[in-house]
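Single chain ahead, written as C-alpha coordinates, the form predicted on its own.
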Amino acid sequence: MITLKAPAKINLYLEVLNKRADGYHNLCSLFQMLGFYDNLSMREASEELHLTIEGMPEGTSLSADSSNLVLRAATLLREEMQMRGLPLRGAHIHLIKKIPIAAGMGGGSSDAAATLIGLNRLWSLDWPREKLAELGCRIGSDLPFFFYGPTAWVSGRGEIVETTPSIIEGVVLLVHPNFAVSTEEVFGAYAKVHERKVKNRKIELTREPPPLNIHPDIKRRPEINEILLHPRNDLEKVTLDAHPELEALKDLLKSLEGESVLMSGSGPTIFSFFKDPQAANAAAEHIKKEGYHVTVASILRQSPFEEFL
(Lines of atoms letter the chains of each structure in order from A and count residues from 1; the text may use other names and numbers.)
(Lines give C-alpha, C1' and ligand atoms only; values in the text may rest on other atoms or scores of the structure.)
Protein backbone atom coordinates (compact mmCIF):
# COMPACT_ATOMS: atom_id res chain seq x y z
CA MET A 1 0.00 0.00 0.00
CA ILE A 2 1.14 3.52 -0.82
CA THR A 3 0.07 6.39 1.44
CA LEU A 4 0.56 10.06 0.57
CA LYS A 5 -0.26 13.43 2.10
CA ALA A 6 -1.64 15.89 -0.46
CA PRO A 7 -0.94 19.47 0.68
CA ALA A 8 -3.05 22.57 0.21
CA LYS A 9 -1.58 25.63 -1.49
CA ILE A 10 -2.12 29.36 -1.33
CA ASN A 11 -1.29 32.05 -3.87
CA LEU A 12 1.02 34.56 -2.24
CA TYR A 13 0.76 36.67 -5.38
CA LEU A 14 -1.55 36.32 -8.39
CA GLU A 15 -1.45 38.56 -11.45
CA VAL A 16 -3.65 37.82 -14.46
CA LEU A 17 -1.67 38.93 -17.51
CA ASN A 18 -3.91 38.35 -20.52
CA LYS A 19 -6.31 35.93 -22.16
CA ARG A 20 -4.86 33.26 -24.41
CA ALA A 21 -6.13 32.03 -27.76
CA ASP A 22 -7.03 28.69 -26.12
CA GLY A 23 -9.42 30.41 -23.69
CA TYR A 24 -7.13 30.18 -20.65
CA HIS A 25 -5.35 33.13 -19.04
CA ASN A 26 -1.62 33.73 -18.75
CA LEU A 27 -0.72 34.15 -15.10
CA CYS A 28 2.17 35.17 -12.92
CA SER A 29 1.67 33.67 -9.48
CA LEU A 30 3.71 32.66 -6.47
CA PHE A 31 2.46 29.36 -5.02
CA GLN A 32 3.18 28.03 -1.53
CA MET A 33 2.42 24.57 -0.12
CA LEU A 34 1.02 24.41 3.40
CA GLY A 35 1.00 21.80 6.14
CA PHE A 36 -2.72 21.15 5.67
CA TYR A 37 -3.45 17.88 3.93
CA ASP A 38 -5.82 15.47 2.31
CA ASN A 39 -4.67 11.86 2.70
CA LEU A 40 -4.67 9.19 0.01
CA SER A 41 -3.90 5.49 0.28
CA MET A 42 -3.62 3.15 -2.69
CA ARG A 43 -3.37 -0.59 -3.05
CA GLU A 44 -3.23 -2.65 -6.21
CA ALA A 45 -6.34 -4.32 -7.63
CA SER A 46 -6.78 -6.65 -10.57
CA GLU A 47 -7.86 -4.38 -13.42
CA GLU A 48 -10.40 -1.94 -11.98
CA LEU A 49 -10.13 1.56 -10.53
CA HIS A 50 -12.17 2.15 -7.39
CA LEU A 51 -12.36 5.28 -5.23
CA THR A 52 -13.79 5.70 -1.74
CA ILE A 53 -14.01 9.02 0.12
CA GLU A 54 -14.43 9.94 3.77
CA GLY A 55 -14.07 13.01 5.95
CA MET A 56 -16.17 15.45 3.95
CA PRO A 57 -17.24 18.53 5.94
CA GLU A 58 -20.91 18.65 6.82
CA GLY A 59 -23.07 20.02 4.03
CA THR A 60 -20.55 19.26 1.26
CA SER A 61 -20.27 16.37 -1.14
CA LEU A 62 -17.73 14.97 -3.57
CA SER A 63 -18.59 12.33 -6.14
CA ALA A 64 -16.47 9.18 -6.27
CA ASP A 65 -17.14 8.73 -9.98
CA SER A 66 -15.34 9.53 -13.24
CA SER A 67 -15.81 13.28 -12.65
CA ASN A 68 -13.50 13.15 -9.62
CA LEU A 69 -9.99 14.42 -10.34
CA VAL A 70 -8.50 11.42 -8.57
CA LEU A 71 -10.15 8.95 -10.94
CA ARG A 72 -9.48 11.22 -13.91
CA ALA A 73 -5.78 11.19 -13.04
CA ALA A 74 -5.71 7.41 -12.57
CA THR A 75 -7.57 6.87 -15.84
CA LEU A 76 -5.24 9.19 -17.73
CA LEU A 77 -2.21 7.35 -16.36
CA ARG A 78 -3.66 4.01 -17.47
CA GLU A 79 -4.43 5.39 -20.94
CA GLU A 80 -0.81 6.51 -21.25
CA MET A 81 0.33 3.05 -20.15
CA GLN A 82 -1.87 1.42 -22.79
CA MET A 83 -0.42 3.70 -25.47
CA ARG A 84 3.02 2.39 -24.49
CA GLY A 85 1.85 -1.21 -24.65
CA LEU A 86 2.05 -1.77 -20.90
CA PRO A 87 -0.36 -4.21 -19.19
CA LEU A 88 -3.54 -2.86 -17.60
CA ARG A 89 -3.29 -2.33 -13.82
CA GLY A 90 -5.95 -1.50 -11.26
CA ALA A 91 -6.08 0.18 -7.86
CA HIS A 92 -8.29 0.82 -4.88
CA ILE A 93 -7.83 4.45 -3.80
CA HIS A 94 -9.11 5.81 -0.49
CA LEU A 95 -9.28 9.58 -0.03
CA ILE A 96 -9.62 11.24 3.37
CA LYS A 97 -10.78 14.74 2.53
CA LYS A 98 -9.85 17.65 4.81
CA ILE A 99 -9.11 20.53 2.42
CA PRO A 100 -12.39 22.32 1.59
CA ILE A 101 -13.73 21.92 -1.95
CA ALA A 102 -13.67 24.81 -4.45
CA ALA A 103 -11.86 26.93 -1.88
CA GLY A 104 -8.91 28.34 -3.84
CA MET A 105 -6.45 26.01 -2.07
CA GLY A 106 -5.88 23.48 -4.84
CA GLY A 107 -7.16 20.49 -2.90
CA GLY A 108 -8.51 18.65 -5.94
CA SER A 109 -5.37 19.36 -7.95
CA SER A 110 -3.17 18.17 -5.10
CA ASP A 111 -5.21 14.97 -4.81
CA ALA A 112 -4.84 14.35 -8.56
CA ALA A 113 -1.09 14.96 -8.40
CA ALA A 114 -0.84 12.58 -5.43
CA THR A 115 -2.70 9.98 -7.47
CA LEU A 116 -0.28 10.22 -10.39
CA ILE A 117 2.72 10.13 -8.05
CA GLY A 118 1.37 7.27 -5.93
CA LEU A 119 0.30 5.06 -8.82
CA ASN A 120 3.60 5.73 -10.57
CA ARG A 121 5.25 4.11 -7.53
CA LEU A 122 2.60 1.42 -6.92
CA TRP A 123 2.71 0.24 -10.53
CA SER A 124 6.54 0.49 -10.70
CA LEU A 125 6.47 2.79 -13.71
CA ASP A 126 9.38 4.99 -12.58
CA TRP A 127 8.31 7.83 -14.88
CA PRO A 128 10.08 11.14 -14.13
CA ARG A 129 8.30 14.07 -12.50
CA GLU A 130 8.46 15.98 -15.80
CA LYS A 131 6.30 13.32 -17.47
CA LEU A 132 3.86 13.21 -14.56
CA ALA A 133 3.61 17.01 -14.54
CA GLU A 134 2.86 16.99 -18.27
CA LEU A 135 0.05 14.49 -17.69
CA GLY A 136 -1.23 16.56 -14.79
CA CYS A 137 -1.43 19.68 -16.94
CA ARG A 138 -3.99 17.90 -19.11
CA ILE A 139 -6.26 17.67 -16.06
CA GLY A 140 -5.88 21.12 -14.49
CA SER A 141 -3.70 24.23 -14.56
CA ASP A 142 -2.71 23.99 -10.88
CA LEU A 143 -1.37 20.44 -11.11
CA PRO A 144 2.19 21.00 -12.43
CA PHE A 145 3.11 23.04 -9.35
CA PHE A 146 2.53 20.08 -7.03
CA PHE A 147 5.32 18.10 -8.70
CA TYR A 148 7.89 20.82 -7.96
CA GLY A 149 6.85 22.72 -4.79
CA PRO A 150 6.84 23.67 -1.97
CA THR A 151 7.40 27.24 -3.27
CA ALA A 152 7.41 28.26 -6.91
CA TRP A 153 6.63 30.96 -9.42
CA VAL A 154 3.99 29.67 -11.83
CA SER A 155 3.39 31.20 -15.25
CA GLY A 156 1.76 30.45 -18.60
CA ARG A 157 -1.60 28.92 -17.72
CA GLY A 158 0.15 27.00 -14.93
CA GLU A 159 2.44 24.69 -16.88
CA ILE A 160 5.65 26.71 -16.32
CA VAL A 161 6.96 26.18 -12.79
CA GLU A 162 10.13 27.73 -11.38
CA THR A 163 11.01 26.79 -7.82
CA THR A 164 12.23 29.43 -5.41
CA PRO A 165 13.23 29.37 -1.72
CA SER A 166 10.55 30.23 0.81
CA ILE A 167 11.61 32.86 3.30
CA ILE A 168 8.25 33.52 4.95
CA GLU A 169 8.31 32.92 8.69
CA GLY A 170 5.54 31.92 11.08
CA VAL A 171 2.25 30.21 10.26
CA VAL A 172 -0.76 30.81 8.03
CA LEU A 173 -4.30 31.23 9.30
CA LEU A 174 -6.83 29.97 6.73
CA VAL A 175 -10.46 31.05 6.97
CA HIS A 176 -12.98 29.31 4.74
CA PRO A 177 -16.59 30.53 4.53
CA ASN A 178 -19.38 28.00 4.24
CA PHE A 179 -19.73 28.23 0.47
CA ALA A 180 -17.77 27.20 -2.61
CA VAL A 181 -16.65 29.26 -5.60
CA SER A 182 -16.30 28.12 -9.21
CA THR A 183 -12.86 28.95 -10.61
CA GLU A 184 -14.26 28.90 -14.15
CA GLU A 185 -16.99 31.40 -13.25
CA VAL A 186 -14.54 33.72 -11.49
CA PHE A 187 -12.20 33.79 -14.47
CA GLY A 188 -15.20 34.32 -16.76
CA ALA A 189 -16.36 37.30 -14.71
CA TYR A 190 -12.83 38.69 -14.57
CA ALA A 191 -12.50 38.42 -18.37
CA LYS A 192 -15.78 40.31 -18.91
CA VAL A 193 -14.69 43.15 -16.61
CA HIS A 194 -11.29 43.32 -18.27
CA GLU A 195 -12.77 43.32 -21.78
CA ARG A 196 -15.07 46.21 -20.83
CA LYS A 197 -12.06 48.19 -19.62
CA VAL A 198 -10.27 47.51 -22.88
CA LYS A 199 -13.27 48.66 -24.93
CA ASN A 200 -13.54 51.80 -22.83
CA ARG A 201 -9.94 52.62 -23.72
CA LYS A 202 -10.90 52.00 -27.38
CA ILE A 203 -8.04 49.60 -27.97
CA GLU A 204 -8.05 45.95 -28.86
CA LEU A 205 -6.99 43.30 -26.37
CA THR A 206 -4.39 42.00 -28.83
CA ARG A 207 -2.78 45.47 -28.99
CA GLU A 208 -2.14 45.71 -25.27
CA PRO A 209 1.50 46.02 -24.19
CA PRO A 210 3.11 42.59 -23.81
CA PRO A 211 2.96 41.19 -20.26
CA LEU A 212 6.04 41.92 -18.18
CA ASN A 213 6.07 38.87 -15.97
CA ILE A 214 5.59 35.95 -18.31
CA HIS A 215 8.32 33.34 -18.69
CA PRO A 216 10.92 33.36 -20.22
CA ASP A 217 11.14 37.14 -20.73
CA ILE A 218 10.64 38.08 -17.08
CA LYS A 219 11.63 41.69 -16.59
CA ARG A 220 10.28 42.16 -13.09
CA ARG A 221 8.78 40.13 -10.31
CA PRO A 222 7.97 41.69 -6.98
CA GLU A 223 10.31 40.91 -4.10
CA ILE A 224 8.85 38.90 -1.23
CA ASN A 225 8.86 41.95 1.05
CA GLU A 226 6.84 43.86 -1.54
CA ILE A 227 4.41 40.95 -1.79
CA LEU A 228 3.89 40.91 1.95
CA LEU A 229 3.47 44.68 2.18
CA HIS A 230 1.20 44.94 -0.85
CA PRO A 231 -0.64 41.63 -1.34
CA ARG A 232 -2.06 41.17 -4.84
CA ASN A 233 -4.67 38.83 -6.25
CA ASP A 234 -6.31 40.07 -9.45
CA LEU A 235 -9.24 37.69 -8.97
CA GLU A 236 -10.05 38.93 -5.48
CA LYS A 237 -12.28 41.84 -6.48
CA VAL A 238 -14.50 39.59 -8.61
CA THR A 239 -15.13 37.16 -5.76
CA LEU A 240 -15.49 39.89 -3.13
CA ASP A 241 -18.01 41.74 -5.28
CA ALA A 242 -20.09 38.55 -5.46
CA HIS A 243 -19.65 37.84 -1.74
CA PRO A 244 -19.32 41.15 0.19
CA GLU A 245 -19.08 39.30 3.49
CA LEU A 246 -15.52 38.38 2.54
CA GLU A 247 -14.48 42.03 2.81
CA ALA A 248 -15.72 42.05 6.40
CA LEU A 249 -13.79 38.85 7.01
CA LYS A 250 -10.60 40.49 5.72
CA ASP A 251 -11.19 43.45 8.06
CA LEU A 252 -11.67 41.04 10.96
CA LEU A 253 -8.36 39.31 10.26
CA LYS A 254 -6.58 42.65 10.08
CA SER A 255 -8.10 43.68 13.41
CA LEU A 256 -6.68 40.49 14.92
CA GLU A 257 -3.20 41.51 13.69
CA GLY A 258 -3.09 39.16 10.74
CA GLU A 259 -0.47 40.21 8.19
CA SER A 260 -0.72 40.27 4.39
CA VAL A 261 -4.44 39.41 4.41
CA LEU A 262 -5.43 38.09 0.99
CA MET A 263 -7.78 35.72 -0.82
CA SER A 264 -6.18 32.58 -2.25
CA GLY A 265 -6.74 31.72 -5.91
CA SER A 266 -10.31 32.27 -7.03
CA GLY A 267 -11.42 32.04 -3.40
CA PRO A 268 -13.27 32.10 -1.19
CA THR A 269 -10.57 31.16 1.36
CA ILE A 270 -8.96 34.18 3.03
CA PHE A 271 -5.53 33.82 4.65
CA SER A 272 -3.11 35.85 6.73
CA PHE A 273 0.32 35.33 8.26
CA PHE A 274 1.17 35.30 11.95
CA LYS A 275 4.76 35.24 13.17
CA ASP A 276 3.56 33.96 16.56
CA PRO A 277 1.66 30.62 16.42
CA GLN A 278 -0.03 31.41 19.74
CA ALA A 279 -1.42 34.64 18.31
CA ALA A 280 -2.65 32.68 15.28
CA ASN A 281 -4.41 30.13 17.49
CA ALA A 282 -6.03 32.90 19.55
CA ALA A 283 -7.27 34.58 16.36
CA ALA A 284 -8.55 31.23 15.09
CA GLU A 285 -10.63 30.70 18.23
CA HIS A 286 -12.11 34.17 17.86
CA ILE A 287 -13.03 33.62 14.20
CA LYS A 288 -14.52 30.17 14.85
CA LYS A 289 -17.14 31.86 17.00
CA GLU A 290 -18.25 33.72 13.85
CA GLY A 291 -19.11 30.37 12.25
CA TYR A 292 -16.19 30.00 9.86
CA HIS A 293 -14.03 26.95 9.18
CA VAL A 294 -10.54 27.87 10.43
CA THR A 295 -7.16 26.15 10.10
CA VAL A 296 -3.71 27.16 11.33
CA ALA A 297 -1.12 25.65 8.98
CA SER A 298 2.65 25.60 8.73
CA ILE A 299 4.58 26.88 5.72
CA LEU A 300 6.22 23.86 4.13
CA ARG A 301 9.96 23.87 3.44
CA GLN A 302 9.82 20.53 1.64
CA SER A 303 7.10 18.90 -0.42
CA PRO A 304 5.61 15.72 1.09
CA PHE A 305 5.69 14.28 -2.46
CA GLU A 306 9.46 14.57 -2.77
CA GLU A 307 10.23 11.14 -1.34
CA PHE A 308 8.07 9.53 -4.04
CA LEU A 309 9.55 11.42 -7.02
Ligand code: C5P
Contents of the next structure:
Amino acid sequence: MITLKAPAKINLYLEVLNKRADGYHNLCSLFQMLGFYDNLSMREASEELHLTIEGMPEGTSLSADSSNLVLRAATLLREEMQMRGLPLRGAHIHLIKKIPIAAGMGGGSSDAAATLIGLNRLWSLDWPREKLAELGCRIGSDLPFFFYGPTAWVSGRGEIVETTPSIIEGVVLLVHPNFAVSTEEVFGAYAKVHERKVKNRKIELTREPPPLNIHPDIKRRPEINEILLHPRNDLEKVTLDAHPELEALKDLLKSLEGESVLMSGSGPTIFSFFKDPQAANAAAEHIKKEGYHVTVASILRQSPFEEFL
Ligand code: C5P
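The structure above corresponds to the form predicted on its own; please give the structure of the form predicted in complex with this ligand next.
In what comes next, the whole complex appears, and the chain from above leads the way.
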Protein backbone atom coordinates (compact mmCIF):
# COMPACT_ATOMS: atom_id res chain seq x y z
CA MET A 1 0.00 0.00 0.00
CA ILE A 2 1.28 3.47 -0.92
CA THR A 3 -0.20 6.69 0.47
CA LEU A 4 0.53 10.11 -1.00
CA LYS A 5 -0.50 13.62 -0.10
CA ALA A 6 -1.37 15.60 -3.25
CA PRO A 7 -0.85 19.33 -2.57
CA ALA A 8 -2.82 22.28 -3.95
CA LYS A 9 -1.00 25.07 -5.82
CA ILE A 10 -1.53 28.76 -6.34
CA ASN A 11 -0.16 31.01 -9.06
CA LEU A 12 1.71 33.89 -7.42
CA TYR A 13 2.10 35.50 -10.84
CA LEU A 14 0.48 34.59 -14.16
CA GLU A 15 1.23 36.33 -17.44
CA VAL A 16 -0.30 35.06 -20.68
CA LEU A 17 2.28 35.62 -23.42
CA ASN A 18 0.55 34.56 -26.65
CA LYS A 19 -1.71 32.00 -28.28
CA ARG A 20 0.09 29.07 -29.85
CA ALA A 21 -0.48 27.22 -33.10
CA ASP A 22 -1.80 24.25 -31.10
CA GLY A 23 -4.52 26.40 -29.47
CA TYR A 24 -2.88 26.59 -26.04
CA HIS A 25 -1.32 29.75 -24.61
CA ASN A 26 2.30 30.33 -23.69
CA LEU A 27 2.53 31.44 -20.08
CA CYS A 28 5.03 32.86 -17.66
CA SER A 29 3.83 31.87 -14.21
CA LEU A 30 5.18 31.40 -10.70
CA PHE A 31 3.65 28.32 -9.04
CA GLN A 32 3.70 27.56 -5.31
CA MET A 33 2.63 24.32 -3.59
CA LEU A 34 0.58 24.70 -0.41
CA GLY A 35 0.08 22.53 2.66
CA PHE A 36 -3.51 21.77 1.68
CA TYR A 37 -3.95 18.25 0.38
CA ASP A 38 -6.01 15.57 -1.26
CA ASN A 39 -4.98 12.12 -0.14
CA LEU A 40 -4.46 9.06 -2.37
CA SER A 41 -3.81 5.50 -1.32
CA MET A 42 -3.01 2.74 -3.78
CA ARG A 43 -2.69 -0.98 -3.52
CA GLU A 44 -1.96 -3.68 -6.04
CA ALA A 45 -4.96 -5.44 -7.67
CA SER A 46 -5.16 -8.07 -10.37
CA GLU A 47 -5.08 -6.44 -13.82
CA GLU A 48 -7.98 -3.97 -13.29
CA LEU A 49 -8.08 -0.33 -12.21
CA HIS A 50 -10.57 0.71 -9.51
CA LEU A 51 -11.17 4.18 -8.10
CA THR A 52 -13.20 5.12 -5.04
CA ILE A 53 -13.72 8.71 -3.86
CA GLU A 54 -14.50 10.06 -0.42
CA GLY A 55 -14.95 13.50 1.15
CA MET A 56 -16.29 15.50 -1.76
CA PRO A 57 -16.58 19.18 -0.85
CA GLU A 58 -20.21 20.16 -0.27
CA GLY A 59 -22.28 20.81 -3.40
CA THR A 60 -19.76 19.31 -5.82
CA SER A 61 -19.54 15.98 -7.56
CA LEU A 62 -16.72 14.08 -9.15
CA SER A 63 -17.30 10.83 -10.99
CA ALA A 64 -15.02 7.86 -10.53
CA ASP A 65 -15.23 7.00 -14.25
CA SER A 66 -12.74 7.18 -17.10
CA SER A 67 -13.06 10.99 -17.26
CA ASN A 68 -11.49 11.25 -13.81
CA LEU A 69 -7.91 12.53 -14.06
CA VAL A 70 -6.72 9.82 -11.63
CA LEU A 71 -8.00 7.05 -13.91
CA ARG A 72 -6.75 8.88 -17.01
CA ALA A 73 -3.26 9.00 -15.47
CA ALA A 74 -3.35 5.32 -14.46
CA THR A 75 -4.63 4.30 -17.90
CA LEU A 76 -1.94 6.33 -19.67
CA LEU A 77 0.74 4.68 -17.54
CA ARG A 78 -0.61 1.24 -18.43
CA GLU A 79 -0.73 2.10 -22.15
CA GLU A 80 2.91 3.18 -21.93
CA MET A 81 3.79 -0.09 -20.15
CA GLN A 82 1.99 -2.07 -22.83
CA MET A 83 3.91 -0.26 -25.57
CA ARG A 84 7.13 -1.35 -23.89
CA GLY A 85 5.94 -4.96 -23.64
CA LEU A 86 5.64 -4.86 -19.84
CA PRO A 87 2.98 -7.04 -18.17
CA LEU A 88 -0.27 -5.23 -17.22
CA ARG A 89 -0.72 -4.48 -13.55
CA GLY A 90 -3.83 -3.36 -11.67
CA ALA A 91 -4.54 -1.11 -8.71
CA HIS A 92 -7.20 -0.04 -6.24
CA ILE A 93 -6.95 3.73 -5.76
CA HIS A 94 -8.78 5.55 -3.00
CA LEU A 95 -8.99 9.35 -3.26
CA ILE A 96 -9.92 11.56 -0.33
CA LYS A 97 -10.91 14.89 -1.84
CA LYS A 98 -10.32 18.10 0.09
CA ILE A 99 -9.18 20.58 -2.58
CA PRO A 100 -12.19 22.21 -4.28
CA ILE A 101 -12.79 21.13 -7.87
CA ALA A 102 -12.25 23.51 -10.83
CA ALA A 103 -11.10 26.18 -8.40
CA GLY A 104 -7.72 27.26 -9.84
CA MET A 105 -5.78 25.29 -7.22
CA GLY A 106 -4.66 22.42 -9.46
CA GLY A 107 -6.31 19.74 -7.32
CA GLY A 108 -7.14 17.41 -10.23
CA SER A 109 -3.66 17.88 -11.73
CA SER A 110 -2.03 17.14 -8.38
CA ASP A 111 -4.16 13.98 -7.97
CA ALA A 112 -3.13 12.83 -11.46
CA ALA A 113 0.55 13.55 -10.75
CA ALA A 114 0.24 11.62 -7.45
CA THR A 115 -1.24 8.70 -9.39
CA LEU A 116 1.67 8.58 -11.85
CA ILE A 117 4.21 8.90 -9.02
CA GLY A 118 2.47 6.35 -6.76
CA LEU A 119 1.88 3.71 -9.44
CA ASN A 120 5.45 4.17 -10.74
CA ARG A 121 6.52 3.02 -7.25
CA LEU A 122 3.77 0.41 -6.67
CA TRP A 123 4.47 -1.27 -10.00
CA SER A 124 8.27 -0.94 -9.56
CA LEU A 125 8.66 0.86 -12.88
CA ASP A 126 11.36 3.20 -11.64
CA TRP A 127 10.76 5.67 -14.47
CA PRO A 128 12.50 9.05 -13.99
CA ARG A 129 10.58 12.19 -13.06
CA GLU A 130 11.23 13.69 -16.52
CA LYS A 131 9.40 10.78 -18.14
CA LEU A 132 6.51 11.02 -15.66
CA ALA A 133 6.28 14.80 -16.19
CA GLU A 134 6.16 14.29 -19.95
CA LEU A 135 3.33 11.74 -19.55
CA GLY A 136 1.60 14.11 -17.12
CA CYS A 137 1.65 16.98 -19.61
CA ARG A 138 -0.45 14.84 -21.97
CA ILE A 139 -3.17 14.89 -19.31
CA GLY A 140 -3.03 18.58 -18.37
CA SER A 141 -0.80 21.63 -18.64
CA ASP A 142 -0.55 22.11 -14.86
CA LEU A 143 0.79 18.60 -14.22
CA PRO A 144 4.54 18.96 -14.99
CA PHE A 145 4.98 21.46 -12.14
CA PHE A 146 3.91 18.85 -9.58
CA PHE A 147 6.91 16.62 -10.40
CA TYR A 148 9.30 19.42 -9.47
CA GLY A 149 7.79 21.94 -6.98
CA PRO A 150 7.39 23.25 -4.35
CA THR A 151 8.11 26.62 -6.04
CA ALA A 152 8.82 27.02 -9.74
CA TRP A 153 8.61 29.29 -12.75
CA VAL A 154 6.45 27.56 -15.32
CA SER A 155 6.43 28.45 -19.02
CA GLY A 156 5.51 27.13 -22.46
CA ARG A 157 2.00 25.81 -21.96
CA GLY A 158 3.12 24.38 -18.63
CA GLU A 159 5.78 21.88 -19.69
CA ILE A 160 8.85 24.03 -18.94
CA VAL A 161 9.46 24.04 -15.19
CA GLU A 162 12.35 25.74 -13.42
CA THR A 163 12.44 25.44 -9.64
CA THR A 164 13.25 28.52 -7.59
CA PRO A 165 13.41 29.29 -3.86
CA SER A 166 10.11 30.25 -2.27
CA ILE A 167 9.43 33.98 -2.23
CA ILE A 168 6.84 34.18 0.53
CA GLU A 169 6.75 33.66 4.24
CA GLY A 170 3.84 33.05 6.57
CA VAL A 171 0.59 31.44 5.48
CA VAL A 172 -1.93 31.74 2.67
CA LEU A 173 -5.59 32.43 3.16
CA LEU A 174 -7.60 30.69 0.44
CA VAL A 175 -11.16 31.78 -0.19
CA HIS A 176 -13.25 29.64 -2.45
CA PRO A 177 -16.65 30.91 -3.60
CA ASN A 178 -18.84 27.87 -4.02
CA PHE A 179 -18.83 27.62 -7.79
CA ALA A 180 -16.56 26.03 -10.37
CA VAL A 181 -14.88 27.69 -13.35
CA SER A 182 -13.83 26.01 -16.60
CA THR A 183 -10.18 26.72 -17.47
CA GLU A 184 -10.95 26.13 -21.14
CA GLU A 185 -13.73 28.75 -21.11
CA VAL A 186 -11.57 31.30 -19.29
CA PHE A 187 -8.73 30.93 -21.81
CA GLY A 188 -11.32 31.05 -24.63
CA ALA A 189 -12.75 34.34 -23.34
CA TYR A 190 -9.24 35.73 -22.79
CA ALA A 191 -8.29 34.87 -26.39
CA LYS A 192 -11.43 36.57 -27.77
CA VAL A 193 -10.79 39.84 -25.89
CA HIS A 194 -7.14 39.74 -26.84
CA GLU A 195 -7.82 39.13 -30.54
CA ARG A 196 -10.29 42.02 -30.56
CA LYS A 197 -7.68 44.31 -28.99
CA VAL A 198 -5.10 43.34 -31.59
CA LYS A 199 -7.59 44.02 -34.44
CA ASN A 200 -8.61 47.40 -33.00
CA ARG A 201 -4.99 48.42 -32.91
CA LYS A 202 -4.84 47.39 -36.60
CA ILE A 203 -1.78 45.30 -35.94
CA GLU A 204 -1.17 42.98 -38.81
CA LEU A 205 -1.30 39.41 -37.71
CA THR A 206 1.56 37.34 -38.93
CA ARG A 207 0.68 34.20 -40.86
CA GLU A 208 3.64 32.44 -39.32
CA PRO A 209 2.49 30.19 -36.46
CA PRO A 210 4.19 31.14 -33.21
CA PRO A 211 7.07 28.81 -32.37
CA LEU A 212 6.12 25.98 -30.04
CA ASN A 213 7.50 25.91 -26.52
CA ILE A 214 9.17 29.31 -26.68
CA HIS A 215 11.02 29.98 -23.52
CA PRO A 216 10.08 33.46 -22.31
CA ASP A 217 12.99 35.81 -21.89
CA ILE A 218 14.03 35.46 -18.26
CA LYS A 219 14.23 39.25 -18.12
CA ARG A 220 10.43 39.28 -18.46
CA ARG A 221 10.12 37.77 -15.03
CA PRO A 222 9.26 40.45 -12.52
CA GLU A 223 11.24 41.14 -9.38
CA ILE A 224 9.94 39.48 -6.21
CA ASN A 225 8.92 42.87 -4.80
CA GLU A 226 6.94 43.57 -7.93
CA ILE A 227 5.10 40.25 -7.61
CA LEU A 228 4.05 41.07 -4.07
CA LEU A 229 3.33 44.77 -4.55
CA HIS A 230 1.54 44.48 -7.89
CA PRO A 231 -0.02 41.01 -7.98
CA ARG A 232 -0.71 39.99 -11.56
CA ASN A 233 -2.88 37.29 -13.07
CA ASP A 234 -3.89 37.98 -16.69
CA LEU A 235 -6.84 35.58 -16.41
CA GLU A 236 -8.31 37.39 -13.44
CA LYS A 237 -10.22 40.05 -15.40
CA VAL A 238 -12.02 37.41 -17.50
CA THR A 239 -13.26 35.49 -14.46
CA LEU A 240 -14.09 38.68 -12.52
CA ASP A 241 -16.09 40.04 -15.48
CA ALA A 242 -18.10 36.81 -15.56
CA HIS A 243 -18.55 36.77 -11.75
CA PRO A 244 -18.63 40.39 -10.51
CA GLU A 245 -19.19 39.22 -6.91
CA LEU A 246 -15.51 38.23 -6.88
CA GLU A 247 -14.57 41.92 -6.98
CA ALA A 248 -16.42 42.41 -3.67
CA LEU A 249 -14.65 39.38 -2.26
CA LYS A 250 -11.28 40.87 -3.29
CA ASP A 251 -12.20 44.16 -1.57
CA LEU A 252 -13.18 42.26 1.57
CA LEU A 253 -9.82 40.45 1.60
CA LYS A 254 -7.95 43.72 1.04
CA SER A 255 -9.68 45.18 4.10
CA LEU A 256 -8.40 42.30 6.27
CA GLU A 257 -4.65 42.94 6.53
CA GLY A 258 -3.75 40.30 3.97
CA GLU A 259 -1.08 41.15 1.39
CA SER A 260 -1.12 40.65 -2.38
CA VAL A 261 -4.78 39.71 -2.89
CA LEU A 262 -5.05 37.77 -6.16
CA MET A 263 -7.07 35.11 -7.98
CA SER A 264 -5.28 31.78 -8.55
CA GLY A 265 -5.06 30.23 -12.04
CA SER A 266 -8.35 30.55 -13.93
CA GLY A 267 -10.16 30.99 -10.59
CA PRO A 268 -12.38 31.42 -8.80
CA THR A 269 -10.23 30.93 -5.66
CA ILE A 270 -8.86 34.21 -4.27
CA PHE A 271 -5.86 34.23 -1.92
CA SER A 272 -3.80 36.59 0.20
CA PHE A 273 -0.71 36.22 2.41
CA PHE A 274 -0.43 36.72 6.13
CA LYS A 275 2.90 36.80 7.96
CA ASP A 276 1.04 36.08 11.21
CA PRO A 277 -0.99 32.82 11.19
CA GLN A 278 -3.21 34.14 13.99
CA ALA A 279 -4.22 37.14 11.89
CA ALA A 280 -4.96 34.72 9.02
CA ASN A 281 -7.19 32.59 11.27
CA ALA A 282 -9.05 35.68 12.48
CA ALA A 283 -9.59 36.82 8.87
CA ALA A 284 -10.75 33.29 7.98
CA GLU A 285 -13.39 33.33 10.71
CA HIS A 286 -14.64 36.68 9.45
CA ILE A 287 -14.92 35.52 5.82
CA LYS A 288 -16.59 32.22 6.75
CA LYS A 289 -19.48 34.25 8.13
CA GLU A 290 -20.01 35.59 4.60
CA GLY A 291 -20.67 32.04 3.45
CA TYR A 292 -17.36 31.30 1.69
CA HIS A 293 -15.30 28.17 1.93
CA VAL A 294 -12.03 29.25 3.62
CA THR A 295 -8.72 27.47 4.26
CA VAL A 296 -5.51 28.69 5.88
CA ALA A 297 -2.58 26.81 4.34
CA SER A 298 1.17 26.76 4.85
CA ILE A 299 3.70 27.54 2.12
CA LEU A 300 5.50 24.28 1.34
CA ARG A 301 9.31 24.29 1.44
CA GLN A 302 9.49 20.71 0.19
CA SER A 303 7.28 18.75 -2.17
CA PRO A 304 5.48 15.82 -0.49
CA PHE A 305 6.13 13.87 -3.73
CA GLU A 306 9.93 14.19 -3.36
CA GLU A 307 10.36 10.99 -1.30
CA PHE A 308 8.67 8.96 -4.09
CA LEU A 309 10.68 10.37 -7.02
O1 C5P B 1 -4.11 21.49 -20.20
P2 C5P B 1 -5.49 21.58 -19.63
O3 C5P B 1 -6.36 20.42 -20.03
O4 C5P B 1 -5.51 21.80 -18.16
O5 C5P B 1 -6.13 22.86 -20.25
C6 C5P B 1 -7.51 23.11 -20.29
C7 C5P B 1 -7.78 24.13 -21.39
O8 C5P B 1 -7.23 25.40 -21.01
C9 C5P B 1 -7.13 23.81 -22.71
O10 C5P B 1 -7.98 23.05 -23.51
C11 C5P B 1 -6.88 25.17 -23.31
O12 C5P B 1 -8.08 25.63 -23.91
C13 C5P B 1 -6.63 26.05 -22.10
N14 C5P B 1 -5.19 26.27 -21.84
C15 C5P B 1 -4.50 27.17 -22.64
N16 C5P B 1 -3.16 27.38 -22.41
C17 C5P B 1 -2.54 26.77 -21.37
C18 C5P B 1 -3.25 25.88 -20.54
C19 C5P B 1 -4.58 25.66 -20.80
O20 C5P B 1 -5.05 27.76 -23.58
N21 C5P B 1 -1.25 27.03 -21.15
